[in-house]
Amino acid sequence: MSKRDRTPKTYTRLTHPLVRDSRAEPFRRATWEEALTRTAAGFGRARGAFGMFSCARATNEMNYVAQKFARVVMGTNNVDSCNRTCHAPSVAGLSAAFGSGGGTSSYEEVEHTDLIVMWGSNARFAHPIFFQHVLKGIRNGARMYAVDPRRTKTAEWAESWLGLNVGTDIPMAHAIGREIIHAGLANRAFMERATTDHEEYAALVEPWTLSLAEQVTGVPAAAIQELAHAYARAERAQLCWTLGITEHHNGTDNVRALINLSLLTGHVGRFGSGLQPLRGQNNVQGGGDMGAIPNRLPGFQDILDPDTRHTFESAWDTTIPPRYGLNLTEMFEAMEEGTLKAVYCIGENPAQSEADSEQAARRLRALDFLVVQDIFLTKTAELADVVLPATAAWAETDGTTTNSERRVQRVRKAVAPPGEAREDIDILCELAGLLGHEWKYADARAVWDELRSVSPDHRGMTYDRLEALQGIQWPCPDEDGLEPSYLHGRLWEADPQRRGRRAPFGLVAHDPPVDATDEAYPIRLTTGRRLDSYNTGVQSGGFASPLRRGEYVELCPEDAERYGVVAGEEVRVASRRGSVVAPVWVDPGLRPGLAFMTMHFPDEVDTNRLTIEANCPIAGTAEFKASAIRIDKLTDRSG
C-alpha cells in the first residue's frame, strides 16, 4: 500500500436520482418520476422479501413514515437502523427490567446527583454535550468514577478509573454487587418491596470476590471495593454507560448487570438516582420510539400484544403481521440466504458501519434490488440500483428529534435544499402511492399528530407546546400536565397497586469475548470514537478539523517499543477476518496488550474489516469492541 494520503475523503452532495440499467454499468441521471417508478417496481416484486433500513439521524416524522412504509405498504416488520449496532442492549436491558428501554434520567438530574459512575464510556468525546453535564454536576460536588479499559479524556476527570480487562463488565458488575450485599449496604427494603428475584442474585454474585475480580478484570480489589462503597453510600448516584458496554456479543446482559447495581441500592425511579445509557447519534432514541424497530409499534408498544395491533390497524386500515419482523442482523444473514431479496436503506451507511465489512458488503451485492435514499453517495450507495437525493434532516426539513433523555425537540427547515433533493417524507409517500397507497401529510405537524394518535406517550406533546417549552421528555399523556423527569418513580409507591410490575434482577453469568487472544493474535483491538469525527466519516469528514489526525492504531509506550514501531510508523493490523495498513499512534491512556482505533475513515483504514460479526443474541448487536489482532511491521514482512 502507497503511502496513505492523510486528507479524509469527501462526498459530494447528491442533488438529482441516480439509476443504473445493470450492475455492470455506471450510474445515470434519471428523473424523479423514472427513479420512484423503478423503485415501486423493484419493490413490487419483492413483497414477503423485503427489508427496510431507517435512519437514527432523519426526524421522528420520517421514522414513524417509514416503519409504515414497511408495515403498510410492504406488509413486513422487516425494519431497523442502526440502533442494532449501538444501544439495542440497552433498549433490551431496560425494558426486560423496567418495560421501558429509555433511560431513566434527565441530564438536569446529573448536574445534581452526588455520584457518577461512567462506565464503557469516553463522553467527553463521544457525547460532549451531555458530558457538560457531567462537569457542572462535578463542580457541584459529585465524585465521579470512570470504568473503561482505556484511560480516556473522561476518566481524566474522575476520581478513580478502573481500567478493567476488556469483556470482564460482569465479573466487575457482580463483585460490586456482593460487596455492596457483604458490606450491608444493600437497600433491602427496597429491593424487597420493588424487585424479584433478589435472593438468586446474590447467589450467582458470591463467588466473585475482590480477589476473584482482581484476577479476572486486572483492576485492584481496593479500587473495586472503594467504588462498591461509594456507589451504595450515595444519597443520589447516576450510572452512565455507552458502546464499552452494549458492544460486545453479551451486549444485554452487560446492561442487565448494570442494572442489577441500581436496583440492589435503589439508585432508580428517583431525582438524581437513575441509569443512563448514551445514545451517539441525534436520533437513535427517536427512531425505535417511532417504531422504526422489527418488535415494537410507535411509543414502544409490543407488536405482539392483540390490542397494540388493533389500535394501528384501526388507524391504517390495514392487516400487521403478528409477529416480530427481521433486526438489522437478521436481515444481513437473510441476504446471506437468499430469503431477503430487496432492501430500502435510508441514511445509513451498513457497507462501512457493520462488523467485518468484507461480508456486509458481499451481501449487499447479492441483493436482487437496492435503494438507497441519502444525502451522499455513500459506500453503500455506490452498490445500489436506484438513489435517491434526500435533505439533511438537521437543517432542510421540519419536524421532532428525540435525545437520549428522551426529550422531544423541534428542529426546522432553516436552508432551501440542493438540486432535485426532496424531503424524505414526500419520497415514501410518492413511493406509497404508487404502490397502491395515497398518503397525504401537509406537513411534519400533521405526521406528528397521526403519531400523537396512537401513541400515548406521545399525546401531550403538540408542536405548540414542544416550542413553547423547548422541548418535552416522554412519557407526556395529555397536554395539561408534565410528568416528572426520570421514570419509575412507581417503584417507591407503597401501594402494590400503584407500584405496578417488580422489576426483575439480570440473572447473568460472565462469557468472555469470543475473538480470543493467542499467540498469533495477541492484542485485544478496542473501538471508539473522537472528538472531531462522526460514524463513518461520511458527514464529517468534509469540514476541516485542527484535532483531525486520520486514523492510527494506538498502542501503548511499552508495546511500540516490544514491536520496535515509532509513532507514524505504518504497519499491518490483522485480525482473523482480514487485514488494513495504518500508521502508529502512541497513547499512554493504554495498557500493554490493548489497542485502539475508530471507524471514522474507512476509506483510509477500514477497521470493520478486523471486527468480528459476533452478535448479542438478544439485540443482535456485534462484538465491536473485543476483537483480536496482531501487529506486522512492514519492513518485517517486504524483507
The other form holds:
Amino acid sequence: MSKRDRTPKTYTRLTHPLVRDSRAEPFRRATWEEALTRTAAGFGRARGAFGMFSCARATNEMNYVAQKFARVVMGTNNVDSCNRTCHAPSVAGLSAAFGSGGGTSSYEEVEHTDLIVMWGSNARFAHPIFFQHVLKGIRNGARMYAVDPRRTKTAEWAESWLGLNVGTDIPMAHAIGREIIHAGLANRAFMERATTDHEEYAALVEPWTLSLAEQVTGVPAAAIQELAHAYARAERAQLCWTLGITEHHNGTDNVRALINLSLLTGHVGRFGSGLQPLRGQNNVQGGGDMGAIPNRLPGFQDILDPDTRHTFESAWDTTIPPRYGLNLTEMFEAMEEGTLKAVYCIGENPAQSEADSEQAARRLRALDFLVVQDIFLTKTAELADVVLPATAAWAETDGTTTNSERRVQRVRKAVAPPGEAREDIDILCELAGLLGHEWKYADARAVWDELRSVSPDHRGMTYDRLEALQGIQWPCPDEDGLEPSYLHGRLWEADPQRRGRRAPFGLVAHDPPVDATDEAYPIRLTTGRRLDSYNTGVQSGGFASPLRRGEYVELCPEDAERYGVVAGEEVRVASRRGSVVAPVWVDPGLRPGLAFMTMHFPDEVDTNRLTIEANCPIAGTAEFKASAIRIDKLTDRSG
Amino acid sequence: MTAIPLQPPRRLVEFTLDGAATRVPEGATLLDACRAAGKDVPTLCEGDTLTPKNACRVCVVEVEGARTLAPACSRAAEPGMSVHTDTERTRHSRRLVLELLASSVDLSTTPRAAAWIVEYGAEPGRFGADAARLNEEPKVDNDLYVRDYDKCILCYKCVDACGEQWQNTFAIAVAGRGFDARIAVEHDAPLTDSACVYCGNCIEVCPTGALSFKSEFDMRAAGTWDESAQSETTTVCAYCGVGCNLTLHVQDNEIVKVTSPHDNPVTHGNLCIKGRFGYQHVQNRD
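Would you mind generating the form predicted together with its partner chain now that we have the form predicted alone?
After this comes the whole thing, all chains and molecules, with the earlier chain placed first.
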C-alpha cells in the first residue's frame, strides 16, 4: 500500500459499438446498424428534452455538424462543451467588452512587447510553447510580472511575483486601476474616445487603496504599486491569463476586472498590446466559434439576432428556436429536475471533469438515455446505454482546429483508426439520416466550405490558403487579404463611425470564494496542471513520462510540519463535499494555508470529489480553484 | 486604418557565387545563397532555428582574397565578394573534416554522411579502426529518449536548444574542456535525475542521431526501422490550446516519432513533452 504505482490506468481504444438493454446489464458488442438504430430511436423519443455535449478536442468541422444536429435534427439550442469548465468566462467577458470572445493578440506580439503580465497562469507548465514566445519577449527586453497564489515555474521568470490570496483577483485589479488613476497614468484620451463608464469605474475602485488591497490580497502595497506603474507606463503590454482567473464562481467578473486595466491604459487594439486568455484544450476556441454553444450560431453570431437566425434558417432549411439553449451546467441541473432526458456526449468525460463529480455521475445515471461517442470507454461511457467508437480527431481525421491566438490550422489523418471506429461526422450524418435529414458531405472540406458560406469571419479561409499560410487568424472575411494579427484596432480610429461600439468598463465587485475556510476546513485548496499530464489523464496516461509521480496533495513546508506529516505519507483530504486519500508532497512554492492538487489521476485520487460546484452565473464555470479542505493524519491506517 | 508595423525593406547584396552574379537580401549567409542557387553544400552543425556555432567546418567555402576558408553557415554575403563552393581547397578541407569525424564518431545514423564520404573521397580508416572512439554504450535511462555519445560530434545544437535560444531549461551543457569536452546533464547524472523536462527539442536539432527517440532506438536494434516505409503528416497537437504543429512519422500504421516543422509560426520546431511523446494513447489498440 505504501509504494504507489506510477503508471496510471491505461485506456485501450474502443473498436466496436456497445449497447445494453438496461443499466443493470453489462455492455454487449453490437453492429453499427443496431447501435445507430437504437440511438436514433432514443433521441427520437427525447425531442424537447435533449442535450448535446460537443467536443473541444474534435475538429471545427465536427463541432459545426454537431451543433447543426442539435439545432436542425433535434430542434434545440441545448449544445455546449467543456469550454464551460474552463474559459467560458473569458469568452463572456471579452464579448461583453468588445463584442467578440477571442483573445486580442497573436503569439508573435508577445515577443515584441515591453511588459507581460501572467495572471493566474502557470504557462511554463500548462502552455509551454506559448511560454517560449514569452521567453523570447523577455530576451528581447520585456519585463514580466506573475500574479499567482503559487510561486510557480512561470513566476521564476518574473521581475516580481505577486502571490495573492486565492479569489482576491478583483481587489488586486481594482487597486491597480485606482493606483493608475491616482498617479495620473490613465490614458484619458483613449478612455474618453473608446470606452464608456470610466467615471463609474473610477468611483468603483476608489475605496481600493493600496493598503486595503494589501490586507485583502496579502500582497505588499509596494509590489502592487510597482506593477500598476509598470503596466501603465509600458509602451506596449500584454495581459495573459488562464484558469486561475476563470475557474471561480465569479470568473466572468474576474475577466472583466482585468479587461478594465487594458481599457484604462489603452493596452488593447495595437500591435504588442492586448489581452490573451490561454485556452486549455486544443479546440476550445474553435468549438465556440463553430456554434457548439447554446447562445451563438457558427461564426460566434448571436442567436437572438433575427437576421442571423434568418441566414441560418435559409441555409439549413429549418427554424431555429429564438432563445438561448441550456449550457452544460444548466443541462446538469435539468437532469436533476428531470426535464433533460437524453444526452449525446461526444468526446467529453463529464463524470470525471465536472466539479463535485459524485453529483455529476448521479445526474448522468438519472437520464433516460445516454449515448457516448468517444475513443475510449471513459467513466462517462461506462454509464451510457449506447457507446459509439470514434476516431482521434488530431491523428485519424481531416479538418481544422483553432488555437488561442485565433489561428485556424489544418489537422490531417495520419493513421487508420482501429477496428470499426468511424469518424464523428460520418456517425452524426448517418444518425441525422435515420432521423429524417439527408446530409451529404463528401469530406471535411465540404463541411468547412458550408461553414465559410455562413460565417463572415471565416469566409476567406479556404483549405488551400490555410495550408499555404500555415494557418490564418480570424477574422478573415475575404480570400484576397489578411487582417492584422490583433483585434479591435477600430478602437483607435478618429472617425466615430469607424470606431464603432465603445468598450464598456466592467463594474464588478469583489466577492470572495463561496467555500469559506474556517476552523473545520482551514486550508484553501487550489487546482491546476502539471507539465507532463493533462485533464483527467485519459490521453496523457498513455505514455511513460519520467516526470510522472501520480497524484499528491501539495503542502508548503510549514504546513507539513504543523500537521506532522512528511512527503510520501498518505493523508485524508476532506472538503464539505467528500474526501480522498492522497500522499503528501512538499512544495516550497506554496504558502501556509494553501494546498495544491490536480485532476490528472481521477482513477487514483478523485480530486473533483473535493471541489465545489458553485458556478459563475454568467458563464456557468465552477469554482475549481477555491475549495476549503482539511488534512487528517491517518494514524492507525494499516497495510 | 490601423497601423501594422512592417520590417524595414531589406536591400539586396550583389556578389559572385561560383562565377555567377548573385543577389540575396542583406543579412543572408553564404549558405542561404548557395541553397537559393540550388547548390548542395554539406552541413552538420548548422541549424535553421539556431544561431550558427561554426563547430563542424564541413560547409566551408573559399572567399577570394581571404586567407582562410569561411564557414558558409555563418558568413554573411557582402557586396562584391567572390565565392567558390567547389574548389580543390574546399574539397580537401571537407574530405579531412569528414575523415576526422567519421574516424572518431559513429556516423551511421547521420543523414547523408555516407554519401558525402564517397563524394569527397574521405578515408576515415587511415587513422586506425577505433581512433579516438569513446566506445560507450548508449545511455538508456528512460522510456522516451536515448543518448548515444558515440554518435556525438559536439556541435552544441542541443545545448543551444535546451538553453537560452529556445527551451531555457539548461539541463544540457558541455562538461570538460578540450579533448575531454562532452555533452552532459548536471553531474553527468541519469536524465531522470536531471533538470530535463523531456521536450525533445534537443532530439529535433541533433544532426547525427546521438539523441534519438526510444521508439526509433528500439526499432533500429530490432532491425525494423525503415524510413523508406514511413509517411510524414503534419497535424495539430491534441493537448492544450496553443496549437503546436506535429509531424507524425508513421510506419505500418504506428506513430514511431514526432517532429515539428521548423518554419511554423507557432512552434518554430519546438514541442513540449506531451506534444513530442504523448501520442501513445491513440495506438493502445488492444
